[in-house]
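Next up is one chain by itself, shown in structure tokens, the form predicted on its own.
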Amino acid sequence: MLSSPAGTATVETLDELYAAIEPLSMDAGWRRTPGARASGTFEPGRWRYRDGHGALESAGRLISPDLSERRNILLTNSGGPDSTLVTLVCAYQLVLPGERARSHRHTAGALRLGLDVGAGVYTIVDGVRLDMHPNDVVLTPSWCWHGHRNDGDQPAYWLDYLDSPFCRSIDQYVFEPFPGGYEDVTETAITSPYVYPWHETKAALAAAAVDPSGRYGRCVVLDRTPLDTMRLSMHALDAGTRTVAFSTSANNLYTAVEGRGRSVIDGRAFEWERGDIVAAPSGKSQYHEADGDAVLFCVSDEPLLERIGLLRTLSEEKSIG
């Protein structure tokens, strides 16, 4: 389990929380009203899973589920107080022991990565019970009625991705709560296509083959039940491996599943290790170095892009403009 820095974990109140984690680039996402559109300019950025943890430690004695709809921690950018980046947002998510976080739908494709799971948390999806381990992918694809319980002992931690920004930017995100708030399981999935569980992933990145272009190291796509708008890979990067520069027109989000490295960013090196996530905005030259043995989850608008014609890779020698 992940040690949380005292300044997240420890507040009194919501006030202190809030002041904490705004110089953090993150935000509450209880306070946030749907419908924000992003504006400005979107920066590379990182952000550390110890303090949302901490920040989360902290929200888990501040607020419930029954106030909020989810207990949330939004990584934030300064070209929109709702986005990651221009067409994602990524959160860190906290379900207690017993708790479960009312069920909704809404247009904005979804998903999440377990961090720091134990036996017994779940999604609902659709009335379909499934269940969540660590460095699991499990998706809530647009319009599924999804919720989440945590019937285990020990708290729940994951990381959510969405494409609600670009849905509130072409006014098209649509948010519907599930009549009587909860959910009722009806079945229970042994396999489901929303779900990728580590050890299969493990195992397909195991046997796959270096990327000849060098940009990726080993790299599986997570395509089994594709998304709209979000392209899910996970790149397998062995000790001392740098990869080449490169950069496109997608935006992109890292996430640190194992290992310790950096992602160079426009020229600025970012550090990271378990549950931290790095945001490559388009256009931005990217490149990533392994101090050990390390795979990242990639998080891509690739597929919106490369449908309406958009999408454009280049080598480190040129830029995008």
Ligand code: 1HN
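Throughout, rigid core stands for the largest set of C-alpha atoms superposing within 1.5 Å between the two forms. Numbering follows the first chain given and starts at 1. Because the structure is a prediction, the values reported are computed rather than measured. First, how it differs from the form predicted together with the named molecule.
- Annotation: Cα of residue 20 displaced by at least 2 Å between these two forms, core superposition.
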Second form
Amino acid sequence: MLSSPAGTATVETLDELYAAIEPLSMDAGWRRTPGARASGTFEPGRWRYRDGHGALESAGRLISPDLSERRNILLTNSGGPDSTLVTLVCAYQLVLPGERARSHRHTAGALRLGLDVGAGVYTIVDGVRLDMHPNDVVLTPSWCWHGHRNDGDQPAYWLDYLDSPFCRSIDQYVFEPFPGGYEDVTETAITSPYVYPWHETKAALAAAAVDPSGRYGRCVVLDRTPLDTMRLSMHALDAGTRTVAFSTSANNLYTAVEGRGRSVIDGRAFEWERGDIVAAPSGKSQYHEADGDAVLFCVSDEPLLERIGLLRTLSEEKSIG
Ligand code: 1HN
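Next block, the form predicted together with the named molecule, ref. the form predicted on its own:
Now the full complex is given, and it begins with the chain already shown.
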């Protein structure tokens, strides 16, 4: 027989029951409205590179990576202050000429897209120097050591994408500083499974056929080194293209790499140009319009949802309830 020292079996009213179980860190399930914690708290949004660039110019005068680990500006959403979408966070980062940002590693997987990056800018991943150029995508998969350096004479601006909000949500965000702070370069890679150079992506886009669903333009998936949590793809939209609207349970971050246009997310139009980010939260309808020839980079949490059996893609007519 279980005994009930706190008197939970003997109370006479519901209020007494609530009072009796509260100090036990328990609550009555029926006090919560069914569905009240359903998803849908993340807002569609758009962040401008010119705003991120301006903030980083100021940050460049006010803070150094020695003090801050990283000089970055996070793109936040009212759905969660530390994330851009529920599983993903995006940030603009600046490394000034001559600067280095310490090496560290974390369980979160990360990648970068070069924006304004001159010569002599690189990330050191597990001792390997990976040079970054504009529009290159450079991976630092989960638990790889990584630090950044700018040996050139131009400020380097890029975008970071991480799955850290997902890792935190399942209590799996572990962070470790590199012993001594700075990892030495032991090897310089000409090519690397972690780098998608823009000249290769551009050539692949030029050769790609328009996807028959009309949702993605001419699409190239960057999957030489597939990540467990993020799917990366580049989408070339020829001038005047309007993609076919769809909604998906995946969370999608679109970055304008080239050109101008707009994305319509859940009926809201967000204009974009190079370096701008548009966030399409799970379940929201989405399509894009390109004014001139344009390229969009998409970072999606599709592989994560696929693995747990929750990836659903719906056409425009239906919506995810
Ligand atoms: C991080 O480690 C980097 O290593 C960039 O460059 C952005 C945003 C949130 C958490 C960790 C980097 C980050 C980050």
